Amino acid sequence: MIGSTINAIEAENISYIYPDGTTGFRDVSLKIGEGERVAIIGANGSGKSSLLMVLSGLLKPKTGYVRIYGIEPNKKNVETIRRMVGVVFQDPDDFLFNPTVRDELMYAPLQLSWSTEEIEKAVKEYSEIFNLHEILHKPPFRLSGGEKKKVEIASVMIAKPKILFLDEPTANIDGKAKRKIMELLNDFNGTLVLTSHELEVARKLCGKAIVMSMDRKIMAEGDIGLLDDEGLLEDAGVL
């Protein structure tokens, strides 16, 4: 099990079926220890996406719970919820629905009530972290693919949530790109729960990892160092 003194995350027994009858994953335990940096990887059709959504609450499980900080997530709870985790979708089209960046940076700390001299000063901060100055009166559509993606990130994080799920932070951006949204989660000081299909993208972020079969179930957790047994990786679809 992966754990530590307190649990951030703790599922036992889940499982999720979409609404078509496919199973996204099936018989998940686990244990996310606060401040615990782990890598969920898989092969594409492995179920990693859809355990990272139950995970974060976004979807609730066919079977068995799982608990935020000890909450079990649910309709009455969900501010309380909402102020303890961020999630960032694989695409930022997924996430990104407001007129300016600058009215993206200002959404999430809006529905958590922040006064407007916090929010002036959180977008302040955030766009001078993500170099986001010249694009904050662009609607995102016209964005690049990295810099949606540098906007999605600021918009989740300046929330300042203590868990940060991520699914495929840096998918299909350029490398200059990548290079900063890398260097930005590294310094991300709470827990943080993500997919990648990049191995060493998980190698440099985390510390432990979760492997997914293709029956979609895990088949392996540990050290991040499962990451170098090839053999386990072949027999998982990732290499």
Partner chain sequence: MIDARIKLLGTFLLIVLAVSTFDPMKVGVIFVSSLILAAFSRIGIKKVLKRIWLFTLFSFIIVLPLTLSFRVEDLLYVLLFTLRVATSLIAIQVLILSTPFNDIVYAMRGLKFPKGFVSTLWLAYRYIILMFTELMRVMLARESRRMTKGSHMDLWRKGGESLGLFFIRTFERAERVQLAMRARGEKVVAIKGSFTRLDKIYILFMAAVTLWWMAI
The other form holds:
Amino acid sequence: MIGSTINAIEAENISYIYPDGTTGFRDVSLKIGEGERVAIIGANGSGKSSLLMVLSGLLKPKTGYVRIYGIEPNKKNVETIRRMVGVVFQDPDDFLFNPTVRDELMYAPLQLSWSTEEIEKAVKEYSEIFNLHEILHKPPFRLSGGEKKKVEIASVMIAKPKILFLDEPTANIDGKAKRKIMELLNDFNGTLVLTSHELEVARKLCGKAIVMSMDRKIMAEGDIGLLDDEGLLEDAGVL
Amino acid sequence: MIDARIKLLGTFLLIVLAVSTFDPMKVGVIFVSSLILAAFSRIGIKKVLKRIWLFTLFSFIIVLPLTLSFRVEDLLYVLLFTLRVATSLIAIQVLILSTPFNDIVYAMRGLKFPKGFVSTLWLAYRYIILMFTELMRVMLARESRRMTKGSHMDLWRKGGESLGLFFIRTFERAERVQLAMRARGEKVVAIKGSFTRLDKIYILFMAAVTLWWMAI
Amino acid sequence: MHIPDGFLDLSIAAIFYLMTMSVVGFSLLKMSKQKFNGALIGIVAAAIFAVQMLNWPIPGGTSAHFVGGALAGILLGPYAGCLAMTLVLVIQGLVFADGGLTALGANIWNMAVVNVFVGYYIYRALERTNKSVAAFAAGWLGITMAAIFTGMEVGLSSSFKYSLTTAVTVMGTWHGILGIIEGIITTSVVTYIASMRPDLLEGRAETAPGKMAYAAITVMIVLSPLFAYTAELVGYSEPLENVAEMLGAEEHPIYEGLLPDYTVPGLDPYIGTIISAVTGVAIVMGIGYGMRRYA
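What would you give as the form predicted in complex with its partner chain, now that the form predicted on its own is on the page?
Then the entire complex follows, led off by the chain already shown.
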């Protein structure tokens, strides 16, 4: 993609096959420039989620390579990569495991050995931004879906990643919480890559779009205006 | 398709015959019979061998040091031991490759295995893939939050915590499934009824193999 | 730890089928008398199956698997835990050819009976003293005991030409070391669940066996090597196949473990090993029982 000098993500001819043998996606090559906001659009089972996991360096592609700021993720550089990358999973229940919301927020900073003051400051800041004061000492699994999502995103953003990956950030979240999450993501100033099957979310948050086909390949990519092409979206099984 | 009840019993019989003797001829008879079954079951010998060679080699290597005695009977033992293992593996692979697991479950019910056991077995089998993908998501999410390399000990402990989360979710899912089962009911079909001609040929084959095994 | 076909003598395989069937059958009976929650047992079995597929890195670059027998006992109680592990082993045997068909009885005995019941009792005995220690000991000793039983069954079989001492030492030592990881992971799972959903760990007391059943299963576990030994003697005199003659009595130890010897001097090595193994089991069970009463 044109318009940016530095590539945050570069993928060459990647494919992914699940351990049980089913194909995640295949033959994907793409470049995402620093600061770009990209929506990956596709029907259920089109490989969006596995593409996101591979691009973020969590899953190793079966063919080809992924580079994050020029570095190919491997066992040795895991610290470098994880400091640049934040991943928000679709189901917060997969993601949240600490006894309280406060512990969730502190989880990454503690690993990064921030000082106590720095951690306190960050927890305060992010619980203000995400409006988590009242639930700070509650166990995450007792929260509502929208609250869980906010906690999840806050726990990722607190570590200040340069690239934020989000898998269906607004799935199963309604009304007010959804608007709040969209607002917060809009304020993020870094590279943003998200998957969604909600076109509205993609249009509001992203400048570019990648459309995945039912045979798990890239069908089209370009500016977000791509999503106005109803014929294309019908072929992709989104509409 | 051969009745899964007979196949289950036939496979068991073949393996019993194979592992109850060290007579080269007898083991050889069962080995050849298993290969014949593989060839006639549309699976093909090649596919079966591809699945068994690694474990056969493993078993061979385990007993290989016994040949250091340089005695003929020890060498013979090592070869026969490996052949017995290989024969049993072929027999079970033929069963597995030619019989969907639900048929095996129905066959068990047909063979009067306890109902609670069979229906729970069927349920467990159906949920394996789902539970595995769920486990992978939990582990992957946890991995995404790892900022430092950490020691082995760290990995085991944190991995264990992820498993803890996974098991909590397992219990919660079980509660939902139990409710759904109560709402919908569940029944495991049992294979019943008479044998087809193919079944009878299979039984005849097994009887012939057994007689041959006993005769030599 | 899954025994394939061809490693066990048929007589030993048969004896373990009988013992396994009685314990699993009793568990089924017990569960159906209470509220039989098939969904819970089946889905936890599927979960354990999935968990067993994970590779845990260990120092030296290789990896180990988590078995989860003790954990099943702790989470579900011994009967349901035994059933869940049985399902896992049946599926492994009949879908993935992991573990033999004739050896299935022995495999269930080791991993669904010995591992689950030993793990469960150790946990129950030490739980009130310290949950972490209890879970570690349960995970570690449960798997080590299962491995020792595997070694015994294979070692007693004349089909497997290595001596009983060798088989038990190799299995016991190797899994005694790997078992430490099993213990650490079990601890981690249990303490995590205890901190997040303590209710899941309670209420298992109602599924605890009564004194009679407890005694019966313990006696069976303790005596099972003796049964196996007897079965082997019977196997020796089988007129159809004189396996013993074919194999000779020669022994070829390939590996002298960290433990110097399992045998009691002056005794038949088989009997010596059995006595030391039985003593080991008895001591563990005794400590467990004592702790439960006086802790």
